Each structure stands twice: as C-alpha cells, then as structure tokens.
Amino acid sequence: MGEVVAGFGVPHSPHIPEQVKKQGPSHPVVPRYARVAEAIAAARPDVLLVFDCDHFSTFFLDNLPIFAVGVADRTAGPNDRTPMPRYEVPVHAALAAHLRSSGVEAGFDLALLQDFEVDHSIMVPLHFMTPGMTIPIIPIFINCFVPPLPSARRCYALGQAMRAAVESFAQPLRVAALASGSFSLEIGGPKVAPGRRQGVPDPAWVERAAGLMQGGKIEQLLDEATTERMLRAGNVSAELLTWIAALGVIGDRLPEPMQLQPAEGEVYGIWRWN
C-alpha cells in the first residue's frame, strides 16, 4: 500500500529562475527552495502529487476542465515562454491511473490529460527543489483563474480523496504533496499600482491564510477562503486552493514554521511526518 510521507508549499515566480542565473545564490529565493529541496530529499518520495493551476498554457477557454490529473509516462516544460531550462520530468502513470479511477470512483470528475506538457508553475518549483528530475510527479490540475471556481471545501475534500486513493494503491509507494502558488498577487488587472505589471494586494491575507494553516484551523481556513475573498486578494490568489487540495492530503499535522513573505504574497512551507 502506498502511504503519504511528506508535504510542502511553495511559489512559482516565472521571473526567479532568470533573477537568480544572474544574480547567483545572494538572490533571497536560493535558501528559501534549498531548505524545502532539503525537506523533500529527507522525505524521501518517490512520487510527488503536485497540485497545479495552470497559466492557460496546458488548458485555455475552449477545453477548461475543474480538476484534471496527467495520466503518462513523461511530460516536460515550460510550455510557456518563462526563460529557464527546459526538462523532461517522469510521471508515475499508473498512480496517476489510480488516482483518477479512485478519485472518480469518490464523486470527482477527474478529466483525463494524456499527451500533455506543464508550465512555470511545475517547472520553476522543480528547476530549484529536484534539479535532476528523477522523482515522478503527478500533476492533478485546478482551476483557480476562471470563475466558476470549485470552492475551497470541494478542494480540501479532492486532496482526501487523493490520500485515501494512494493508501489503496497496490505497490508501496512513498508519496509526498507539493502545492504551488501564490496568496495574493495580481497580474494586469485593476489592482495593481500605475506603471507596474503586478502586485500584492492583500499582504495581510497572506499572513491570515498561513496563520490559518500554521495553526491547524483547517475549518476556519476552509470558511473564510471563498472565492470572492481569494480574489480580492488579486485576480490570480485563488492559487491558494492548490494549498488546500495538498492540505487534503496532510491532514491534521501542522506545519514547521512557515516561511512568509507577505510584500511578496508568498509563503513557503514544510510538512514532516517525523
């Protein structure tokens, strides 16, 4: 049977894998990814669920699925124009197959995602934290940029499902959740100030939702982080409910100290099973 060991969070800035080929490791993100690279090295996975918005680059308007997981062998990005390298990254396909059986099986309508490649926000977590690309990943996909978005309960409930279906998985798998995004930013929108192409809103939402969740106030947590209160944070902060699926999966351990950066809207963050 598979079992879950681990779960981390953490930002997918497309601008940081340039910043820091420039800048060298003085940039301010090298030990904040190295010390969850370190996390996830002690974890041991072998497979990481990481639970994904996409930036309109793997899906768009015309074929906008809720939830989704990629079922293959491989995949490989950024199928976007993000400047960093590119890579091929394994996936576990039978897993993947597994968990989006069991999670249909569990009331989730789960599409399927074959021939498929991912964006900075798989790939600039895993360009700094596995470099080498040899951990499979599963990539489970929400929506969190299109109205209607599913609401965070819905989400959490995906992330149980997701942990109830590795726990029936037939091989002895070491399983660890990543979620990745932002608590507040807003990119091109009415938000952000004259001159700028992004912004942070809300900084205070940020330090609301990792308090949340430092806490173990998961309900709470789940209450408070409705859609219309996300946006407010910015038109691109519902990337929260990728923390909340992954939370799903955790369950009620709480988290070492977080690593915030409200200015930033970012949080960085580390679940250890021992």
Contents of the next structure:
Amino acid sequence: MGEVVAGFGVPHSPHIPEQVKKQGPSHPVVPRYARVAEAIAAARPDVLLVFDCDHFSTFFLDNLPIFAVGVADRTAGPNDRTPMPRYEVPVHAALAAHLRSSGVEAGFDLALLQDFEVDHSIMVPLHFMTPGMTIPIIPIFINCFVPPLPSARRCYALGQAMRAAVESFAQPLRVAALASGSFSLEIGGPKVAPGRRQGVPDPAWVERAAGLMQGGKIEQLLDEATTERMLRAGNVSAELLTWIAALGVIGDRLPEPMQLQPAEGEVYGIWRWN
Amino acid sequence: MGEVVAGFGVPHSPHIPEQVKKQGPSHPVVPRYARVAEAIAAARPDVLLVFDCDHFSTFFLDNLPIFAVGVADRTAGPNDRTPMPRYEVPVHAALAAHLRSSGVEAGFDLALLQDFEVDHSIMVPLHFMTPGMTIPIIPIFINCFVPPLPSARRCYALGQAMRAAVESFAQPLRVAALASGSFSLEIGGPKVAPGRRQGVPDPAWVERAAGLMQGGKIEQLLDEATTERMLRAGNVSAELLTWIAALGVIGDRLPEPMQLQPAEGEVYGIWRWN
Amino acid sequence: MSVYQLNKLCHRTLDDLEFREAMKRDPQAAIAGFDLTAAERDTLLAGDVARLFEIGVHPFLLSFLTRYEIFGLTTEVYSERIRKARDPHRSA
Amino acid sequence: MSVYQLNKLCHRTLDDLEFREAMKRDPQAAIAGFDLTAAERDTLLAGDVARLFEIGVHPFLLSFLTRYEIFGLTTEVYSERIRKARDPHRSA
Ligand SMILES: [Fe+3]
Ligand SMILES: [Fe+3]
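Could you switch over to the form predicted in complex with a further copy of the same chain, since the one displayed so far is the form predicted on its own?
Expanding to the full complex; the earlier chain stays at the top.
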C-alpha cells in the first residue's frame, strides 16, 4: 500500500540556473527553492510524482497528448538547450505502469511514454532541490500550452485518481507530488512587457489563485481557473493545471504559508502532514 | 449542423489486396466489400469518421495514445509496407479540430495528430470501397493492441461524444462512421493455428458479438466485451472496440443483416437510415 | 497544415543548430524546404510576428525566432510588433 | 526498458530494410546496438519466441521476425514454439 505523504509546487524559469551560477547564493531564488528542498528531504519520499507541462521538448505538435505518463527505468535532461548541467534521473517504472493502468481503468486516457527525455520544467526544480538525483520520479504530463486544454476539474480528478492508484500499489512506498509551473507568464505573445520577450500580465491572479489554495478553497479554484481565465494571465499561465492536479493528489489539506512572488508570476508551496 | 447519416464496419486483412489482384473478382471478399461500398455510396457522406486501431505504424510504444484524432488537410498510406497501391486521401481538418475540441471539453483526452500517415487498417477498406479517395476522412485512433485498453463503455461514450460534436458543427455535413477491425484474430501469439503465424481462436465470439449488434443489445455487448473476453478471442481481437465506438455514433439503430465469416473472425456491417 | 509547418520551422530554429545558422545566413533559402504558401513565406521573411501569431503560430515557438534574432527580430523589434497583435485573451 | 528495446528491434526489422538485411546476414552483430541484457540477447539469438512473448514482447511485433525468417524462424518453427508459450488469455 503506497502512501501520499506530502505535496510541493515550484516555478521553473530556465534562466535561473545560469543566473544563480553567476550570482551565487545571494540570488533570491536560492532560499525559496531551499525551503521547499528542506521540506522534501523531511518528507523522505521514495518517489516524486512530477506534474509537468512540456514546452514542445518531449512532445511536438505532430503527436501531442492531453495527458501522458513516463514509464521507464530512467530519463534525462534537459532536452531543450537550457544552460544548466545535464542529469540522469531514475524513474519508478513499476509504480508508473500501475498509475497508468489504474488511470486508464478510471477513464483517463493516459498516453504511454517509454523513450523520452524531459525539459527544464522538470530539471530546473530537481537541479535546485534534489541535485543528487537519487529519488525516482514519475513524470505526468499535462497539455497546458495548446488549447483545447483539459479542464481544471479534470486535472484535479486525474490527481485524485493518481492518489487512489498510489494507495492500491502493492509496495509500501512514500510518495510526494511535485507541481512545476507559473501562475502568470506570457512568453512571446501580445502581453509581453515593452522591450521584452516575456511578461507577467496578471500579478493579481497569482495572489487570487494562491490565496484560494492557502484557504483550502479548492472548489472555488476549480470554478475560477477556466482556460479563458488562465490564458488572460498569460499564454503559459495554464501551468497552474500542474498545481491543480497535484492538489487532487494532496486532497483538502492546507499548505504551509506560501511564498508568493506576484510580480514574477511565481509561487512556492509546501503541503506536509506526515 | 452536421448530421450522422450511416455507419459501417469492415475487416482489413493486409493480404487481401494482393490476393484479389491475383485472383480477380472471384475472390470471396470482393462482393462483401462491394455490398458495403454500395451502401456508402448510397448514404452520400461528405465525411467518413474512421475508427481505427493502428498496428504500430502511425504510433510506436515510445509515445502511444489511448485515443487520438488526425487533424490535417490530408494523409497518405499505407505506411506499413502492405503490398497494395499507395494513396493520398483528404482529411476534413475543420471538422476534425471541432471533434477533438468538443471531445476534450467532454472529458476525453484525445491526442492531437497533425503529421501522420495511416496503415493498412484504413487503406485496405478505402482501397476496396472508395478507391477514388474523394471523400474526406477523419481518423480516430483507439489503442486496441497494448493493454491497458480503454473499456468498451468508454469507447462507446467516445462515439456518443463524437456524434454530439458532429451535430454541433456549424456546417451541414453528412457524416458516416466507419469501423475497421476483426472480432477474432491472433497474430504471432500462442493461439495461432498450427503451422501458421495467425489464427482465429474464437468463431463463437464472432457470432456472439455480431448477434448482440444485430439484435440492438448494446448494453449487453458493453458488459460482455471486457478486455479479458476480447483477448481470449485473439490478441488483436480488441479491434472490436472500433465497432463499439462507431456504435456510439450510430446510437440504437439496427443494422441490415450482417455478413458474418466466423471462421475468418470477420464481420461486415451496414447501418443505414437516411 | 501550413500553420503546422510554421510551428515546425520555429521549433527547428531552436533544435537544429545547422538550420539555425542557415536561417541567420540566408533565411529565404533556409525556409525553402517547408510547405508554405507564398503569403506565409512573405510574412515570415518580413518578420511580421503579429500576423504569424494571428494565423495561429504558437507564441512560445515564435519567440525562438527572436532568441536568435532571425529575420532581424531583435528583442525590441519583436516586442514592439507582437504587442500590437490581436490577443484573444486580453488582460482584465 | 529492455522489453521496449526488444519491441523496437522487432519493429525495425519490418521498417528498416538495411537493418533487416543485417539481421539476416549476421544477427549477433545486428542486435549489438540495442540496450539488452545478456539473457535477452541469448533468448533472441536462440529464436526462443515463447520466452520473448512471456517477458512482454508484443506478439504482433514478434511475428515480424518470422515474416523475414530471422534467427531461423520459419513459419513452422515460429508457430510450434509460440504455441507452447504461457498465454494469459487462454481460449475458453
Ligand atoms: Fe514553463
Ligand atoms: Fe488489424
């Protein structure tokens, strides 16, 4: 019987590893990631379920799944030319296969991914938080970039199905969920900042969405986080769906006080109970 | 407002085009396909929704969807070295995109397929029935080969969602569903016939499943067509799921008397009402 | 399929170093291998990213062009142009 | 991942004519490029299709080996061997 023991959420800007390399530990993201890293270490997970939006790196528009599960013994990355170290990371193939089978049985049409690498959206968080790369991961991909997107409610239900599958797994594994994504970010679209290639169009939505999580108001969050609303906060802001899926795994527990950077569109969250 | 006007189901043995080329119109499959071809012509469809199981030709195990919709202006095939003419066939991209969006909104996690060719399972039926390749198709792929498979009930519900999407499409298109697959067939597995690479392990299941369709007993069919039951009829016998999805499009109408070849594991079906 | 081709072209600019160099050296020759309409080709060569966005090129992919300053798209030029595009998801 | 590699090897036998010829000419050399365990390599070279099926190679893909009579797998040999495999879905 597997057990979900904690949940986490972080952003994943691809520029940060290089910036931190230059600037050192005085860079402001260092303590933010460190705080989550400590919580991950304290939770002692055997496996990290990583909810992720691929950035056209693992998948392209030729064959683009809505949801996919990585089922393999290991993966590597980043595969998108992000300037940072290249890592190999183990994947828990047996639990991954069980999560996928259970999900398909529960009516989630989860693509099977067996031969793949992952991009900065997984590797940047691991680089800062688990650089030893000793905790096996299971990447669960959600299409957050190419409408039609899955609804917030469906992503939450997927998380719930994954939790049930963890609990029906034969081995007594400690499993934590990790969401990776921004709440407000525009890349290359009309809402970029003047003179920039990106922008943070909607800091108020960052506070709103994080506030609903902070208050445990999940139903309200699922109502408000429509595709339309998320895309008003920026064209890659539906990365929030990774957090919503992780919340499905976590259930109605409340997070520790969240670290909010509304001006950067970013949030760091820790759910711990065990 | 699109309209579903008919439904059809056929098998797709890759050896048949070459056999018919040698033997000519006296080959027994010729009149079987011809009867369905006449019904297709009489239904005057503007678009054919083709429910198909890919045979590791369009997809491989690296990135294998449960369900996928082909959204493009055209496709071509066969892409699997089947000895037969190569064809290009138009795809109705606008309706395909609408079906996919509507399906995703209804909770079906349909992969987007934009750059693809198709194998004998689509091209053999079209070769015999619509060799002019003038009717645009929309391929809807179902994973029938690599367990976990989607349940019969979920495939039927997918068909129902596709029907609703046809009816909500802005243009007044006449749409027919075409299922492609065998009811009992083992390829390369323990149930092959002695001295052969394939076999038909379960002619009785062919009669049972076709009989339930003939009698309009869809609920009973959905109950009986478990993965376990279908795979007992042969390792590629879950191609029946393409028929079940097509039945979701067709609804509770009854077929014309079906052509059954239980010893070959095959059925030809025609649903016509308009 | 043309929009798919445009998206693919943008992606290749990130992913394929030889293609990226060809795009910098001689964009007209580099894009010849893609199945594009004449209008799409002109829009690309003009660096009209607002128009490319409006016909459906994904902005994340489009931004690869400015990352390597293809078609004269410095960050400033790119930003100024894309900010004028019609946005189906306007900020509140 | 090894079963994935075995499946891929079978698929390449259909799809890649040069590889297929190499498989006919010198199977041991041809399979060297795949990430297989020693046991998997031996099972392959022995044409033990029952065992390959039992460890999870997809039978549809496995049958490509006999289509081209790789590893001495004539249809008769293949059929005789595979019919002895443990079948999780026995006929009624
Ligand atoms: Fe991102
Ligand atoms: Fe087939």
